[in-house]
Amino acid sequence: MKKDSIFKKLTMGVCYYPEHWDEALWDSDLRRMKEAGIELVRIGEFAWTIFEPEEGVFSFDFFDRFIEAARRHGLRVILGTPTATPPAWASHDYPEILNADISGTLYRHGARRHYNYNSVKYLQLTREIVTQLTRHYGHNPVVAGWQIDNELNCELSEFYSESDTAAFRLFLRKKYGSLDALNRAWGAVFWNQTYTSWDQVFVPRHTINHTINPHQMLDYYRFISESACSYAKVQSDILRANISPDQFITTNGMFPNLDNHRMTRESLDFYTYDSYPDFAFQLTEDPLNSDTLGDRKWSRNLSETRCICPHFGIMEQQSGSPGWNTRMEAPAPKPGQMTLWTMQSIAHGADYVSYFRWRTSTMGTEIYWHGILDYCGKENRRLREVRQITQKFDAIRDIAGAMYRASFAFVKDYDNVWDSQLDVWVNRVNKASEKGWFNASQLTHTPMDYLYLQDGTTLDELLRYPLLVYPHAAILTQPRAELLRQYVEAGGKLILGCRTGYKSITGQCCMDPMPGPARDICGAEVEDFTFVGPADEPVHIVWEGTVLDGAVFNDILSPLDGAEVLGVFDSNYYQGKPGLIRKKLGKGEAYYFGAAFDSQAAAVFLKRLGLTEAFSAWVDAPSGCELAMREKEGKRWLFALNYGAHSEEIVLKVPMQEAFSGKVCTGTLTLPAYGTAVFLVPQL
């Protein structure tokens, strides 16, 4: 269902809750939105009781009036299905719809997202409200599109209700067919966990020291994703049957235990992300943690969003300081940061940006989640900045549909993402290496894509990139290993890291020599392995005179026939043993690095493989600035983003028109604190 680009031009929106405000404010608010350049208004995602005040009784008068007001002011709406917050009558009358904690205690009415996806009753109530809404608004020309629910798997991404146990058993029966197969997959003979009846199988429950069977947990995470995807599809199927072809379908994310690629493929026209870079400055964060890119880290999230949907939207873009009355306190965005974060989203592929929210709520948990306007609704600096952003939008509106230009891809897959959540050994190296590669990408101006290996991934998709980095694929199936082999043989470069290829698809450790199916690709075999202990002296891998940190965990290697040793460990009991091996295979080559990757090690790989400074033909920029490029139909937009509190100088090597000012610039140019510039890049 996913379309190349749902928006024909760069488009601005805002989130609004007409039910929170006196109706007398609507016209003024809508007029000011229109004057500020806003075109779309998201509404309705938490308003179930207004649409259905009691079961089976539907009322549309309230939102009919608001939608008509939006039409008068030349605005359109995105209408949310209100299923993220079941009404009080449903929570009271049907407690089986409620989610539960791992001990089975129900989450009660009073917050949000307290339902479960598998309740037969909740599915019935969902189908009814979505059907009624689509029949009423499915051909209303003011309704541009629909948002399914709100932030699936937010708040909680684990479900322990009785309905979930029943659904989990069905999921497992379909997957394994028999208890014998289930017991083998879960290694149930360990600690005498063998099941002799399906009635004995539950979703995870409290155990001593929380030592839940890891193979059960891996299947449980897969089940949660299955449940969320299925729930989204229940709604999208109803929408498709009832709405105009001109209305789009989306939802907003990104949250754990959910195959967003599958959900987008099955249920959406395009995907949207909720971007809050100010979380980098939460007061609860450790201020001494200097190894961070701060708000620039959100480019990593945006890159992963782009992997799900190359032309995505931002349903909630930061406009004021975030926070509930219970957590997430953070400072207000400084002048210019709202623009910076907006351009950060656009640079990474967003064609639609919607600010959260128009007015700051005066009630409820989110009274400190500030929007464009403060409580009083008076003119302020954030509204003035929105108007300035609109002028910038006007200068680059035809960027919609342009592709982000990446130099390499960081490879992931859902099996390993979910496995790393329950395996602290894997999680430790994964976190270090993902951070290391992203930071190196940013600081060396080597733009990075994410690429998820899935059952339908093709060789052509891999060959779009001269380099793939797949650092710690503990679970590596034979079909995926074969695809990687074909990629290398066709001319690609592949980098693997420690802890690769030693688990089966069930999460059990294999008895083959490590790194399992990757051995013949990279020409390396693991003869020993260990964490780098806190009492150990620093361990390095020396690569042709360059000293790399052997971070976190070390695989001590032996070369296989046809492979060459490039680097050796310089200390610990394995001093002098291979730590970096390369094998040339067909037209390409594969590397096995016996450690996690910090940013310095990743940067060395990028430099030696000739990928750094992807924009050096046009511009030199300090590491404190992010550079990004989007291109389509021979036209290229080069973004320069300064995340710092001080000005930075960039050097343009060729004359280029700066899109916002219209001026042709060359030589040294100063970007002010939090400043942004977009250059139209000439053909060389």
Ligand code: GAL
Second form
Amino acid sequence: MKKDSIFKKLTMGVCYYPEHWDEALWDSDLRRMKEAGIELVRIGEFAWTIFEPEEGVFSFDFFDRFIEAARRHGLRVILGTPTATPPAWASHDYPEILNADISGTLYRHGARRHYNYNSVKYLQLTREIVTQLTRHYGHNPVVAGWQIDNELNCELSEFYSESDTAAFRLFLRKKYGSLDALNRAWGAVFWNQTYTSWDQVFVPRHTINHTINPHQMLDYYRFISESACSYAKVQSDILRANISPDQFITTNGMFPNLDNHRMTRESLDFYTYDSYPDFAFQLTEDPLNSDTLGDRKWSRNLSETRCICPHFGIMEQQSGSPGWNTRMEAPAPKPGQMTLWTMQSIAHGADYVSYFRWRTSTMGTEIYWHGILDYCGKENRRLREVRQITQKFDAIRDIAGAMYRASFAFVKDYDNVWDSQLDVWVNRVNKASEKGWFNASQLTHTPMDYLYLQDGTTLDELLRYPLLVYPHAAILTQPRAELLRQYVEAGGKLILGCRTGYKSITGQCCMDPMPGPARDICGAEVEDFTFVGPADEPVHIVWEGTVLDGAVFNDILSPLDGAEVLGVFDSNYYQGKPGLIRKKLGKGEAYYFGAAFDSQAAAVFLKRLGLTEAFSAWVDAPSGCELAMREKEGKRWLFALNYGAHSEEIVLKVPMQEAFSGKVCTGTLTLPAYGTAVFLVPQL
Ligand code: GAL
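Alt. form predicted together with the named molecule, vs. the form predicted alone above:
And the full complex, kicking off with our chain again.
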């Protein structure tokens, strides 16, 4: 992965579907895009039949005309490989290319993403179309870069076709070598699942109560990720072989069951994310969907994107109200919100922002998924806002390549993400803590990075942060535990939470006392544990007089040699027993907290460790505003983002130039509703 940004300056783009409109509209559309400040147009990702109307018959005239028109208007394009939507002839003639649900029923033509990654025929068709496209456009200077497919694993991130079973068997044979090893890894002796021939092994299928073997499921998620990464690599290998080195390769995400780090490393020049913060305001009865942070929660997704790729792009930035004809009812973005969400993306590391989409479609599933322009295409407030955003871009163009400044990192890894998908209550613990830490980081202005532990993760990468929070790593391997120990010994602070270290890499439970390999690091052992049920009286952990919520699940602890008890439970049958233990190790210290972390608990940790209000030398802001900083070559851009429908006051402690207005400001400043400001921070 290239560390520097592909973009030399902050760049704006838009998604356009020339095939949806009369060609007579292209010229005025392109002219108006250019006028509005747009430089790149993403095209083609759903247009396979236009490129290949019949198997083996290729036609480039249509897109040649569009790309030439773009050139005339001084625009360049990002060309999508069109594999997210197989042509009707392919779906019809080769049903083996189709994905199936868990009962084996095929997903038929009529929507999108109905193919599977492992069909030999689909791979052949993919290679052919990508080869033809790259031969034709691989040296066209108007093509700035390529988007592989569209949103791999979106809509469906599980695959149950016959091709998938065949590929799953190969994956397992390579991984385990023998059925004995597979049976051991899957604990197949339990409920007599032992396999005696590879033909008996399938991707998960319809079972009683959906109680699929959890170890099989964990390997299945790994297999899906492997399939998606390999599919992206099939395309990127062809792209690399045929395109000019000036053209970049990307794809847009981010979706489940996919190791995005690996895919980016193997196949991309940079990663792009599709950001739709208006989802926060949709009509929903699902309480899990409601979040006190609303659209500000997208900063979490952007932070996760940043850990995949420090300088990323937004391939689709929301510009209108969302809604398929089958889902989603949400208000149109208010005046200012498009700017706010754009600045949110940039504050978190985006160097490219492309709006979805230029015009709202008059046909198909997305007639209610609004773009910048409405059906009629006449001038409107959203296009006016794009022009204003371009002026703001002009004031901060050189931010491209600047690094986000974080005060601590929240640690994750794919094994635990995938293992906990099936573990209902572990998932609950994880979700509570991820939300708790992120909300605390936002509300106390303590910027947070994500860090995914991977095989190649180095101690130096960990030591970039004074604090790591790795809340509930059920699967904790010896090498990962060792890395964490070295981090602490070298001076890092580590916070672990309940349910750490009790599973092996296969997802089976270990017989060592919990938290397994983390015991020696944090000096705690779990004596007893319980889910906190709805009928239980609320449990707290009292830490030097401060009452923290003992949320969701409790590990009742005892200290090992050299560790100190910092907090005790205040109720239930374990009242008075340790709930928070700390051990000093080498130059650092490790904490074990016997619960999930809500945002108040996380905020107390951040405060006691001296990390909150990271920008207080320059600005004080209410919790309703997000503060974020990017820095490069001694230059620092400090973003203040007001997500609220009311104005907020911030106080500048030193005179700073506000980039958009060019004015030097100091003292109290009002950010209007949905208002954004970027300050150029002087050296202290
Ligand atoms: C994205 C997708 C676009 C469009 C958009 C709005 O997920 O990449 O093609 O569907 O959502 O639904």
